[in-house]
Structures are given as structure tokens and as C-alpha cells.
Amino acid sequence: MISFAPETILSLGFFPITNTILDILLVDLIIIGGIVYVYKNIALIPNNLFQNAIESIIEMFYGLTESIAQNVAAKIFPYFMSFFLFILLTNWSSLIPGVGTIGFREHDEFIPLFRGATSDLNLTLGLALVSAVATHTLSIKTIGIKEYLSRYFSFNPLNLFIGLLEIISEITKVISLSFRLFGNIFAGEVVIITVSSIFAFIFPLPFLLLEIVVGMVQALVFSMLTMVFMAILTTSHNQSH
């Protein structure tokens, strides 16, 4: 049985190192390794399949960002791509052989050394909060503090009421982003572990393929929603009306 809370592997003082933190470190190593590889092998005229693939993906995603965010695409794209890449690899990390299956027993309970980090609500909530803070910071930098505050506060009673609803909606965005990602990945992890414990071979494969698709879709949904929120809040309030 999978617990909602991640299991603690060791503690550094008062700071617990959980199996989801170890998974995040694993994903970080993969990302850093990819960056180092690209940096050392990058060429003005691409001469390898890896660089061609990376450039094609980036060009496609930048075109998508530009079609939605238009003149602020260059500011939003780094956030959009960073969220997508990190969440995608973290979602897929739970499918790496050994993740969730290699561990130790403690009090007759199996504790995996690594666990998919996006099945931990702490991470998904943290990502949602980072998305919200980055969105509002970018909004202030782009349209200015006065224009930003006018979206939420006004001497007009009707506009003030609408502004209060906007503030509530910003809170619900954080809840929605975090629970959507957590719920889908946690549910998928439960299904795979349950199926794998009953059928060791062949039968779990369709579920693994489904989780690959779900992992990509959830990464795209989170990053796309962040991009849309950023595009909306970096648009002048007067212009949006």
C-alpha cells in the first residue's frame, strides 16, 4: 500500500531526506547532464540527431508560446519550458527501473529509496506556488505596479468586487494546479504498483505506456496553464477589456 506522505530515508538535523527528494535530485542530475552534453557538443550548424531534436522541440514550443503570449513570448517562454521539462522528467522518473522497487524493510514495511516526486503533494504545491509568484512578479515587471494593483483594487464598488473575485481565483489556481498534477500521478503510481504486484510480465506494459502519455499530458497542462496565466496578467487591464 502506498502512503500519501513520502517516506523518510534519513535526516540531516531537523531536515528529513525523503525518497521523493532523492528522486528530485536524480532528475536534477539528468537535466544537468543533458545541459552539459548539449553545451559541449553544440554546433552552429547541427551535425547530430540530439541537437536537431532539441532545436525542433524548442522551436515548436516557442511558436506555441508566441501564438498565445505574442509580444511577451520571450519573457514567458523560459518559465514555460522549464516547468514542462522538469515536470515531464519527474513524472517519467517513476517509470525508471528501480524507482519504487529498490529499497529496504522497516517494521515489516517496504520503504523504496526513490519515489516519483510528483506523487508528493509537497512538490506539486511548491511548483504551483512558484508558478503563482513568477506570474505575478512578471506581471508587475511588465505592466507596472499601478496597473497591476488596478486589476484587484478600485474605488468603483463593482470593480472592487470583481477584483476580490480575481484574488480568490488566484488562490484556487494554486490549489487546482497542485492537486491536478498530484492526483493524476499518484493515481497512476497506485495502479502500476497494484497491477505489477498481481501480474509480473506483459500485462503491466499497457499501463506503463499509459503513464508515459499521462506524464507528458500533465506536464503540458501545468506549463500551458502557467503560460496562459502569465499571458493574461502581463496584458494591460484596460487592453483586456
Second form
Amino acid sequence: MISFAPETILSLGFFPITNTILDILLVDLIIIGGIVYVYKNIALIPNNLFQNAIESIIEMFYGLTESIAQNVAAKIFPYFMSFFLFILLTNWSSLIPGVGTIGFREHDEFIPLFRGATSDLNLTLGLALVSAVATHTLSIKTIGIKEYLSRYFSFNPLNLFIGLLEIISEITKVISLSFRLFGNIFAGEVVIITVSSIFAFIFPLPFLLLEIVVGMVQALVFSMLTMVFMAILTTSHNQSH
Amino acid sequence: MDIIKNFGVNPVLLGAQIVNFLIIFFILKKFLYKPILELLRKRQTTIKEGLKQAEEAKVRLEKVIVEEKNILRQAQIQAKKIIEDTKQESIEITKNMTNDAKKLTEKMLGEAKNQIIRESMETEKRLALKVSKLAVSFLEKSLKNFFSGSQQEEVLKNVLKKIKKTA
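Okay, that's the form predicted alone, but what's the structure of the form predicted in complex with the partner chain?
Expanding to the full complex; the earlier chain stays at the top.
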């Protein structure tokens, strides 16, 4: 039976090394390896397919950010792209053969060594908190503290009420972002485990393909929503009207 | 709180995931997006400059073509003029040369005529002298048989006088 909480493999003092932490370290290695490869081989005239692919992806996403956020695109883009890449690779990491299937038994229960990190609420909640904090910091930096506070606080009772609703909506944004990603990936893992336990060969293939799509869609949804929230909060009241 | 515990939310793990993501975010920003975006901008600038230069070169080429056409047209006009002038000059030169040649020929003909006249007069004189000598010798030989010495001299004097008169 798969649990919501990640399984602890070992503990370093108060710090538990869970199977999702191991998975995230694997994803980190993949990302850093890719960065090192691109950074070492970067050329004005690309001489490898990897640079071409990375350039096309970055150019496409930068264009998308520019079309939505216009003059703050340069500030928003790193967050948007990082969320997308990180979540995409984390989602897809759970589809690597061995992840979720190689492990050990403890108290008659199977503990996988690696588990898709986005099926751990600690990661999705952490990402949602980073997204929220980054959004508000960017908003203060762009429109100024006075205008930022005027969104939530006003002497006008109606606006004050709207501001209160805005504060609630900011909290729900974090909850919705984290639970949407967590729910989708966790559900996908449950489906794959269930299907694999029925018949492990060929039968799970369509579900694995579906998970590839779901993983990409969820990464895109999270990053796009973050970008849109950032674009909204970095636009002053005067501009938005 | 129980719900959060059931979902396995652990503040330590949450903090670790946040720190991990922030590290990855800064690495990505510094070593991937920044160089790639700079590279893309640089490439775009290079392409724009290249296009601009190509456009300038095209305009310059068009100008050069127009200039070339003008130069060719002017050269053709000049060549025509030169040919025309040369023709005119050659006609004049031919005319002058023909006149000179005519004059020279006439002069040469005149000189030749004079020389012929001079030579024929000299020849006539030489011929007359020879004929008179022959006539004198012939008379001397023929008079020897019929006249005495004084008579011979007289006849000869008369004959010489007559010959001189006719000459």
C-alpha cells in the first residue's frame, strides 16, 4: 500500500533521508550534468543537437513569457523556466525503470529506494511557497511597497473586504498549486502501481505514456500559473485598468 | 494538523526541498539562462547587422549599376564623338595629302619637262656640232680632188658660214 508520506531510508541526526529526497538528488544530478554540458559546449554557432534543443526550448518559453508579462518578462522568465524544468524532470523521474520498484522490505512492507519526488507534498508545498514568496517579492520590487499594500489594505470598507479576499486567495493559491501537482502525480503513481500489479508486461505501457503527458501538463500548469500570478501582481492598479 | 501529518509534511523536509530548489534555481539562472539568452541576443544582433549590411550592399550595388550605366553611356557618346572627329580629320588629311601630291606631281612634271627640253636642246647642239664636223670632213675629202688649197679654204669658209646661219 502506497502512503502519502515519503518513506525514510536513513536518518542523519534530525534529518530524515527519504526516498523522495534521493529522487530529488537524482534529478539535481541530471540538471547539473545538463547545465555543465551546455555551459562547456556553448557556441555562437551551435555544434551539437543538445544546445540546439535547449536554445529552442528557452527561446520558445521566453517568447511565451514576453507575450504574457511583456516588460517584466526578463524577471519572471527564470522562475517560470526553472519551475517547468524542475517539475518536469521530477515528474518524469518517477517513470525511470527502477524508481518505485527497486527497494527493500521492512516489517513485511516494500520500501522503494526512489520515489517520484512530486508525489511528496513536502516538495510541492515547498515549490508553491517559493512561487508565492517570489511572486510577492517581485511585486514589491516592481510596483513598490505602497502600491503593493494598497492591493490588500484600504480605508474604504469595500476595498478592505476585497483585500481580505485577496489575502485568502493568496493562501488558496499556495494550497491549490501544491495539492494539484501532488494529487495528479500521486494518483498517477497509484494507477501505475495498481496496473503493474495486475499484469506487469505491456499492460502498463499506455498508462506510462499517459503519465509522460500528465507530467508535462502538470509542470506546464504549475509554471504557467506562477507566471500569470507574477504578471498580475507586477502590474500596477493604474496599468491594469 | 492531523491532515498535514497524514500527508507526511515535515518542516525539515519542507525546508530542505525549498533550499534544494533555490540552489537549482540560482544554478539554472546563472549558468544556463543567462549565457543562453545572451547568446541568443548576440546572435540576433549579428543577424540584424548582417541583414542591414546586406541591405546597404544591395543599395550600393544598385547605385554602382546606375553609375556604370551612366559611365558606359558617356563613354559611348565620347567614342562616337572621337570616331566622328577622327573621320573628319582623316578626310582633311586625305584632302591635304592629295593636294600636296598633286602639287608635287605637277612640280615634278614641270621639272621633267624642262629637263627634257634642256636635254633635247643639248642633244640637238651636240648633233649639229657632229653633223657640221662630219660635213666639214666630208667636204674636205671631196674638195681635195677638185679644188686647190686656197679654193678649198674659201669653200669651207662659206659652207661653215651657211651652217652657222642655219644652226
